[in-house]
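A lone chain, given as structure tokens: the form predicted alone.
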Amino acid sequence: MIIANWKCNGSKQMISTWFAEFTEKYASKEGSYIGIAPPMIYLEYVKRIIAENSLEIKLGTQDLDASNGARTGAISAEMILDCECNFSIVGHSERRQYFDEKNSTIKEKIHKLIDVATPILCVGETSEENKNNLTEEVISKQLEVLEGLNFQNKIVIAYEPVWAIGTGMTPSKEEINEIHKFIKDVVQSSSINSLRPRVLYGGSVNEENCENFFKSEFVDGALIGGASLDGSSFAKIVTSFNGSYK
């Protein structure tokens, strides 16, 4: 599973030409899972272009709202629901920290979108919190929000350590590994049905380094940020994980 996280970026001209690029390199795969999240604005010119050319691609929406109605420029559930979309991103790092959005903000997001679509639910810790051994605590705080819920196999956690988002460092391979494993069991013992979720990684993936992460036992693929804008190197990461995929 490999999802493009475009975050506010983009312009029709970009998304033309990126997919001009993408489908030059892209090497498909029957079954594969690939999801874009564009800017909202920009979600039905994606679908369009993902139509005319035949691509089996997901969409999604890189956030929602808990609520509707007075709410100047937040996406609801509902709107989710009513374009057609796959999946939405909730608890990005830039969401808790631009938008100072809380476990109890985020936990009622994906009450709202569980139903809906497929939640992928981004965690992570800050580079200090790494130094002083605190990853563990600090992701298992973060899944507190996915407590008592049946998903039906309709949930992704995305690990993202802050402080590897585009600056272009990493966890080691194995430390990446490590805790994909935690996340795992976390959250298969606090789900009602005792699901084992997806788990994918994000923070500096490009197409020089995604191979060594997507041969992780426990890594199930990745959330790309940057190296998303560029679709010939988004069809190189999605091809590489499509080799390196048990």
Contents of the next structure:
Amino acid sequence: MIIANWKCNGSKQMISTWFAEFTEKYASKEGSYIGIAPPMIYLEYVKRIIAENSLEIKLGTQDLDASNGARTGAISAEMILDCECNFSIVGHSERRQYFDEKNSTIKEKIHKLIDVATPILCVGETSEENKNNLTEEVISKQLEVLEGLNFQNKIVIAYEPVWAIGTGMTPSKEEINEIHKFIKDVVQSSSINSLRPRVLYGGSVNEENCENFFKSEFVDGALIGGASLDGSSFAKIVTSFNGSYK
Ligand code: 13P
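Next up, the form predicted together with 1,3-dihydroxyacetonephosphate. The previous block was the form predicted alone.
Zooming out: every chain and molecule, the one shown earlier first.
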């Protein structure tokens, strides 16, 4: 599973160029899950280009709101379903940092979303927390938002160390593998139906380093920011994933 998180980037022009470059390099593989979370205002535009090119790419949102009605600027879980989005990112560290999102809000969002689309819950420690060996403690706390959910097969966790996002730094592949196993174990043991979730890695993934991560036993794919803004780079990452697809 490879997901592009375009964040607040792009324009119609960029998106047209992106698809021209992506389709030139992309070799599809049955069963692999490729998704794009564009800025919401471009969802329909991206959807149209995907349909015109008969591409097997799922669409998702970068966030949602737990309520609807008088919530200026927000979108609801019902709208995500209505627009045939397949997934939504929830609890990205940028939402936590710049929009002051707390675990309690993230929990409400996931509980709303779970019935309509796949939540991709982002967890990860800051540099400070990493230095103080608090990674597992922080992640366990962040995973508590899943309590009480019957999430069947749908839930996906993205491990995104805050210090690795957009910095060019990453944990080693051994460290990533270890944390992914930890996340799977924690979710499985707290899940009522013993579900072992897919876990994606996010943070400075690019076409050069991705293969290294994809070979790891507990890495089920990637959530990609910067490198996903280039259609050709993203196609290369997807191709690399498809080559090591388990
Ligand atoms: P970068 O790939 O730019 O480090 O961003 C990762 C990310 O935040 C994806 O959600």
